[in-house]
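To begin, one chain is listed below as structure tokens, in the form predicted on its own.
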Amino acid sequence: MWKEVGDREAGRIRPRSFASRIRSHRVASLQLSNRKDIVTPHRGAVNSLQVDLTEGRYLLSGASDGSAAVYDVQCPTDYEGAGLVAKHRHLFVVDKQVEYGHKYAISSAIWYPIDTGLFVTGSFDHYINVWDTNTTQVVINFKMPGKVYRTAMSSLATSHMLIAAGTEDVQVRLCDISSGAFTHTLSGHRDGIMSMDWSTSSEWVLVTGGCDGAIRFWDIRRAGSFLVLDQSQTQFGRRPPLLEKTFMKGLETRALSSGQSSANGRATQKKTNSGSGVKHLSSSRYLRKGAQRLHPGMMSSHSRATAHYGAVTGLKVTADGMYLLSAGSDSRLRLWDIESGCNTLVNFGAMRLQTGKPIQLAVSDDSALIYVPCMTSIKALEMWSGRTSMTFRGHYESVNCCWFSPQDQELYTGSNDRQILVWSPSVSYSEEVDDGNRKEQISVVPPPPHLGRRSVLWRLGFFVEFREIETCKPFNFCLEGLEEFRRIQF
């Protein structure tokens, strides 16, 4: 790290080069954390997880029992041991006595992405209902034919204030905040919808995964699906930069235009033969752009396309809104390309995925990183080779859902085992100090904001904390075995 520190002084780093390499190894270094502790107050699974989009400081839960809870993850309620474990304890929560509370299990839990004082909630109940952060109290509820298995807002939107909603039906309902109506159904899936995502890249496009196997695009301003992806479509590995494609046509353009003389013979020819000939080339042009028009979504050999075999479990749109991930029943994970429909052909291999429940995916804010609930573990998978980057194992019982927050570099998992853990980066930073022929590595732990001033004595990871002499009473510690330690004053 330090030696990046260095090249940024001396200009050797662009400043955006320098941030991304900063977190870049602040992902690599994520653990289970040891200095941060979420106290949960559910009696249930934890399903649905989110970090608010303004300002990446409240965490909301929804949970099995009925339950919603909202933490604050930068500011801890209190501290335990001599101050180095800091407990968030949750703000508020809202359950069963609340007035309208959901009765029975909370499936998702979403914020209203333009600020915080708004939540949403979707429930087994066939209920949605849209929360005060202030006042805790429901401000409108949406009822629904089923089961609700997945809510969404687009962080995009300017324009609407639209909740899509995954349920039992086959038809994907949006539900209007400002009004407090329907207003408009989406239908083309077979079975219910298990998992549904917006895109980052429009306001207007929404991504559907049903039980059906099926992943529908769609713009929600006109009726039927405009892209149905289908499995057996596959390209290999990313899309080629836009220069090559360039290039490409370039030659396609050449290469037209060398036999463009015999083609306009052949041509001259056909119409001399009979004059039927301009009403073929004219007609069989019509049918081009009529093909054009038409919906994939509308088409019978589209509309019956799978991608997965079984129920689409999860979906998650990257950052660029080029790609998108979805999970299934079949235990696959496939990365699409969105712009052309394809499968990637990424090969993650088999994993143990829920195939009872929907699952929460996350990916990392430069999107190299995927993270997936593999049953009672947390997988981190490269993008684009498939390996595993690495495992996180800390929870009892399956994991449901899990949230990156790209502000933080951290990670947040929920599980059947009723616990939110939090995965920080590592909270040692390390540098190689030259000793003469020797080098040692130093590490500084800083202390918790509330503490004041402390001194720390450290080397090797070792350290022993106390306050300032004068401010604290007479103790006595033991230095057997070490050597060569440090000081430093906050």
The other form holds:
Amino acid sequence: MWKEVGDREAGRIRPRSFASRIRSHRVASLQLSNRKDIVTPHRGAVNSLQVDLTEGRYLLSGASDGSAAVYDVQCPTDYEGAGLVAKHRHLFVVDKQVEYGHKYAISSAIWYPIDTGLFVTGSFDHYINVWDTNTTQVVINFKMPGKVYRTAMSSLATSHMLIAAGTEDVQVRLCDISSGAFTHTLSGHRDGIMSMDWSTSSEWVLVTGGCDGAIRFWDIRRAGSFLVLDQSQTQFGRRPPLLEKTFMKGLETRALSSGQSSANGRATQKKTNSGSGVKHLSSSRYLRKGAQRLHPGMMSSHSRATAHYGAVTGLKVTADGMYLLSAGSDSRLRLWDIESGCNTLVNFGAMRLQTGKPIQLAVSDDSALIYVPCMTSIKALEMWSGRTSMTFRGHYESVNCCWFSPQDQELYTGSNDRQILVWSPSVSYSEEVDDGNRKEQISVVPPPPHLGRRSVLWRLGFFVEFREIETCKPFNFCLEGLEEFRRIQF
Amino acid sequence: MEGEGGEGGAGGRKISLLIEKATNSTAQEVDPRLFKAIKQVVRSSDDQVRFSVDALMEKMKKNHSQVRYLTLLIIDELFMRSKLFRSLMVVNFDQFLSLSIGFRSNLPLPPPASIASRLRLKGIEFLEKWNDSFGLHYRQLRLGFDYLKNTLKFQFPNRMENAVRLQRERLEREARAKEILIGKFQTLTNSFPLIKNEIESTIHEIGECVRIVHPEEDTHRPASLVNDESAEEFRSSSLMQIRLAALREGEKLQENSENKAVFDMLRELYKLLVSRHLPVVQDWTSVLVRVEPADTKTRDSLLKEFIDIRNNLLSLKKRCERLGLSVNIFANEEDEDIWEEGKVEVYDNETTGKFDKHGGDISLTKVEKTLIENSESECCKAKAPRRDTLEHADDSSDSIRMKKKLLSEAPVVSWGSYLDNWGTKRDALANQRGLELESHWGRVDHDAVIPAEKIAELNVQASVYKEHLGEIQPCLAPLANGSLCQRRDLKICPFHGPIIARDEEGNPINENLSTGEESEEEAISQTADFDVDDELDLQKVAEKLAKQAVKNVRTRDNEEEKKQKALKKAKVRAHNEAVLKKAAVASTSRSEAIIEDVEMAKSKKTLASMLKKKVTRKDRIAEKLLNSRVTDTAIRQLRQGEEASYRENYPNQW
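Same protein, different state: after the form predicted on its own, show the form predicted in complex with its partner chain.
And the full complex, kicking off with our chain again.
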């Protein structure tokens, strides 16, 4: 660690790689946090978790008792045991008592991706509610034909405000918040839809997984699905088998996308990637299925290919938008190359997944680790080797959902035992450095939220130094004590 | 690295061996020596802690509650001591909890059930303890505790809260007691003058009474004192003492008809003093000592007053006792109407020597008994010829002593019509009843005589058997569970044979010897009492001793013979069994193994034997009654009965 800082100061390593090294180091040391307790007001299983995408500060949870709650994961509400344990109590909770509140279990709770002023909950009482965070009242609700399993909003969308809803019904519905009406129904699945996710490379592409075992890709601007994943179509590893015709093009696009996605945040992707994703996806489709002469819209709607035996319970598109991770009730985890639509045949080993409920998967921000709820534990799997790198045990009943917060490198998990657990890097990564006669305690601690992402705190003895995370240049210092950090104005 | 690994492996083997040994027992506790050894090994290095965690978790997975229980005890010990151990344990804490508490319905605790329940209780207790002491540092502990308590609603012993509650209750109780005391104190401060007045009036009255009686005494005393002084010069000290005692006797006021009223009054007052005022004063003093009021001054003054009063009362009491009042009072209290004092005194010189150790009324009943016995023994004279001869002794004191002796020995004969003809040897006329029954049923022989022998035969004393109503001694033979048999039988306990004297642990005290000694002692005492010739006595004793010796030798011989017989029998039996077993085992090899197992189990209580379910009576009955054939027939019979009754009731409905 200290060596890396030295290297960075000497300019031997690039700022970006320095930051990613620190991050990956922290991610590798995740463990159950003793310092951070999230106290849930829920009286039922926690089904859905999401930290807001704008500030990375507010955690939204939806539970089986029909309640949803929001917590501040940065600032604790109170302390226990002389400041040893920080308690994060809910900022507010909405439940049955609120007007138009959900009567039955909330299966999915998501933030409005643009800001934290709205959040959306889908419930087994057939309703999707859009809530105003500040008044904690329902703004709009949508009546669905059946139980709502999953709702999703595109994090990239700039031209639409659609909530995609997967229900017991065979059709996927898109609800428009701005008009309060359904804009589309996407039909093609033969059974209810348990899981869905928006593409992270195109705002128009939606991925849905049904109880019929199919994973379908939809371009919401057209009718019908344009791609159905087939588990029997396989490829080994990252790269698809090179076809002569696509060789040059494939190489080009992949180089482009990997360059953009590996270290950039979402914000940069939003600007550059939004238009191009669909284009090359569609082009690859044409190339692959060129022989068939069908109406482009109806091309794969009759396909009965399945991605899993049994229902598809979880879907997650990686942050770079290139790969799709799916979990099925056949207790398999599959990694798909979105571009080729092939199963990459990564062996994730034998595991047991919850079959009756949709599960929420998480991927670390550099797409190296996948977090999968496996019954009472959470497994961290390496994406390309499929090896289990860590197993997080702490829950006493089946885990339903997990959420990885890329900003704090923390993992939040919700389970049937009503707990939300925080898995954080072992606090204050520290080394002892001999500096002359004096031993200095130097550590990096996550910066307080109001300092922004661009800072790292160096603790040197009693002094705490603030440095830019990119350049490692010190820009301020103060005496130790977290309370004091907050009072300093920058 | 290799060397290290090898060393580690060896260390690991050592600790796992120790743990294996410690958990492989049927005891309730881990062997303390092994415990110590484990602790010592674990303390030696961090690696050992790691190995021990692995080994212990391995043990916890064993499908036997006893093993898990002992492992849990070891884990608790190490958990409370080692930080590293804790941090390693909590990583897999949910598994540990499911193995120790068995909260998952698909993973119940293994048999035996009794130990499994103990294991669960202990596990819950430990979890609470750990959570109390380390919960703050380990999220997993908090989570587990919270889950079991709030989600599964397990009942925790709640040590801390209980302690707090007990403390609070105690404080409350103390406060209440204090309040009551203060209330009492308040009432006392109000009523003190009243109490004081009452007591003082009593004291005053007693003083008056004493003064009334006293003047008589005053006339005697100076003279006697003068006598004393003049006599002092020429009398020896012993005589002097006798004289003083006599004087003191004389000093005692004698109750007579003149001062009877005064004495009665005095007695009353004394009673009042002892039974009422003294306890009251005592009570109030204790209240005053305990109470802590706002104004200590009044308390102190009151206390002082009470102590004064008490001293006053005590001195008064002493004085009264010197007047000889106390004895009278007790006599009056105890037997006012049963016996008059005078009658007791008649027999006093006879009885006191023997019965003075008993209380007053018991002695009275004794006296009564002796009275009756006296009268009876005169009736029984003919029956006891030996005593008869002895009665004619000239010496009066001797005869009295003899009489006493006889009386104490004489049997009590119940009264009956046979006493009419006691000792007579006359024939009796059969038809001399004064009623003339002239030729109603034929001729009457007026001179018919019943011979004396016949009468004696008819008048044989009939005595109804009376059960001996003494306490029947318990058998006291040692039982398997460590206690003594409490069965009370007269002579033979159906389980433990004849009832014999046993010591505290239930071992029989050697009966033969003790009885021999007793009889000897008896003999000696008898001889001493009867003043028989010493030489004769000695001879007797010698004879007895010889007899005893012979007897002892014989019994020893008998025992040896018996032992040899039993040995022979056992040999024969063992041989028979072995032959039978061989025959049975010859059939299959599996049965052989089973038999070996059985033998092992028999030889020692092992972990495996704990798992074996004991077949109870209930099981056997259930096996007989609940098998399918029996239930089917029962159902069929019931149905048949129903059908029959239905057919009978509704014969015409088709």
